[in-house]
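Just one chain is shown here, as structure tokens, and it is the form predicted alone.
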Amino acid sequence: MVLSLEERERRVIADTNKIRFFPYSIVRGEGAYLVAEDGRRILDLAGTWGTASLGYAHPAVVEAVTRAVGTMASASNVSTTNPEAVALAEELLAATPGTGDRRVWFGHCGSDANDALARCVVAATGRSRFVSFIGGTHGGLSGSLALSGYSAQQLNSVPSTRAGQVYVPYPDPYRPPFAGDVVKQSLDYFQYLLDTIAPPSQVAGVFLEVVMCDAGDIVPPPGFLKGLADLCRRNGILLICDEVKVGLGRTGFLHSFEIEGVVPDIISFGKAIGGGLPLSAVVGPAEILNHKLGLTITTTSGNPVSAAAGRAVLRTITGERLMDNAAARGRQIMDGLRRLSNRHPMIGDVRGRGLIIGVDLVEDRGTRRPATKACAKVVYRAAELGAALFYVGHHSNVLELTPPLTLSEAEADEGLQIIDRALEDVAAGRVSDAAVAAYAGW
């Protein structure tokens, strides 16, 4: 008996590695397309949660691996320096805003970036609190989870916890946290924190994600980001941009905090910068990153091969302009979901910035009682059609596209045209609560 990939991996890779939305085997990818076992084209609009930034097989980063796999120098920048680390950092270091002396870590991903530079933030600052928001994704590590507010990360897995931690509502417009003005509400609530039972004393940083993403891909309000950089201003806190699944054109900027102009004191990279590769860096201070009780040592980091995919992956999106065309095809992906809604009233609201877009799905506009088991089924529904995304959300209800940067307008109807199909299927009753029962998502 000729066993499918999927099969063959049941009986070998851990549930503990995996989150399934639908049968999902793939031999390749092209572009912005993946090729399953059986043959067919898969419109990728999650780009593997945001990491193949450039698509898969780009020309650009197989060129660059290529030859750093064909000179292998080292592998590893722990004990021995090499030209490709070297060059990224000097290249990150003139693409990120910021003052003074600053260095680059690197690992592998978000998570461990994360991880690395919350250590080197307390060894430095004496400060051993952190804040960060409920809803926020900062890793799956042990420390890099503690700083997550994430429903799924701390319900669904052994609960990771750092003493101190302090979790503040996020101003969610849609589904907010308080009556009235969010924006105020939420910096009121931590300004009272740190007046009672969070000093500024003892907090070292605030990890922030300008677009709050597995949470539902929340957009916060005007005036919410350059509010919480004055408040940690005043108060001596340092403000963490997780730039992980944001950053580097994914919200028409390349970095999103420049939505409003705020430079944070230190930034995270995962996911995209490799572009499909294993690689993560941390820009900050150099007197942060540089304190010798900081030390976070992984074998691999500033790897060569993963190094040179990266200078690849960013020369490609600041000389292409890629941010300009996440801005273009998220605005017309988003227009195109708002038309869907005047015909399908399960989408409750469309919002993102740029190429990050959140569709909540509702039983009901009134209400907004999210649509968790149709969301599962429109997901599984879209695949089955040729088109791969996947779902967030509290409530899992949101559909989120993270397609790569190059999408084109063409791929984008595509796009579209497929969703609009599978809610369409959706609310028709052709998809089984059977079919999606043993895909539990999140």
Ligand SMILES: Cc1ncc(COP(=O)(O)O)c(C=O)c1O
Contents of the next structure:
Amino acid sequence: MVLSLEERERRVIADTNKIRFFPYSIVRGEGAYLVAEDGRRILDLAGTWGTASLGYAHPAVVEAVTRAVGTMASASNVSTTNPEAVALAEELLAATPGTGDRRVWFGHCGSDANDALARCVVAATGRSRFVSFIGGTHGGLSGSLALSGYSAQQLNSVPSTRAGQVYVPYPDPYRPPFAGDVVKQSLDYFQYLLDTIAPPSQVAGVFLEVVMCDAGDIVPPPGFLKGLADLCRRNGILLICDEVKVGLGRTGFLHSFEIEGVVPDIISFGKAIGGGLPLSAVVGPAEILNHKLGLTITTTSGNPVSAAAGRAVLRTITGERLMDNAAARGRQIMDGLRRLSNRHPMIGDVRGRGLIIGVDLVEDRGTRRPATKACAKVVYRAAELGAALFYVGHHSNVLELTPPLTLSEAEADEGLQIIDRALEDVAAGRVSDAAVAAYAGW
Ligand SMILES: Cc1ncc(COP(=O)(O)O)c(C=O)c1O
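Starting from the form predicted alone above, please write out the structure of the form predicted in complex with the ligand.
And the full complex, kicking off with our chain again.
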């Protein structure tokens, strides 16, 4: 009996390693496409959750990685130094705003970056509390999970807690946590906590996603970012920007916080920076990232192969101004989705910035009741029709698009056509409950 890749995987790889929305086994990637075991080409509108910033097998990444793995200047920068890690740190500092003496910390994923930076911040400030937003994702390791307020993560894992952690509402304009001016109300609530149970003298920093992705690709109204930066400055709290999912070009800006001209105190990078290889980085003040009690080492930190990929990614995004392509393709896709909403009442809201796009599916536009089951079916059907995308959101009802920043106009159109058909097929009852039963997502 010949088993498929998926069947073999099920026998050997732990379920705690997976979130699955459809059955594809992938054997290759080329640009914005994944190639399945049966030879089918699938347009990857998810870009492996945004990691495939340049698509798959981009020549710049292939060249850099091949060169670095062929020379292998050790496997780390923990106990020896290597030219790729040093050069990437120099280039990242040059590409990232900030003043004073700054340093770069390297890791492998967004989770370890946020874990490490939290440890350094506590060590350097002597304060132990962090504020983060309800719905925010900052990682899946113990420290970063405790910093995260995304319901699907919190509810599906053994709870990870952090003494003194405070979660505050994010100003979601479509499902507002407060009546009235949602930006003002959110900031006032935050300030109220600082004035009462979480005094600034105890609060080290606030973790922010400029577009809150996993909770539903929520774009806060204008003024929020600037208002939050002012609040942090007034109260002497560090503003920590988690750029893991939306950083390095995705929003149409190299850094998402440029949207309102804010400069955070500390920035974490992940996903996109490795162009598909495991790589993360933190950029922040030397007095924080050099603090000796912040020591966070994993043996292959500063790996020269990952660092070489990071350099190729950064060079390509800035050199080819892929943030401009992200802005243009984002406009094209969001305009297209808004046109589709005239024919598909299931589309309640289309939102995003550049190539981080969310489509909020509802059962009823009046009540905005989330169309959770239908959303899983749309994702499943889209995969059958040849496009990979995932869903996110507190109610698992938001189609998320995070395609490679290299996406072409024709590929964006192809994606729109597939989403159109998938919505039509689901509305017409052509996808059964049984079909999606084994692909519960999260
Ligand atoms: C904003 C954000 N930060 C951090 C992380 C954690 O990154 P990783 O899964 O690479 O550890 C994620 C993952 O989805 C994320 O979306």
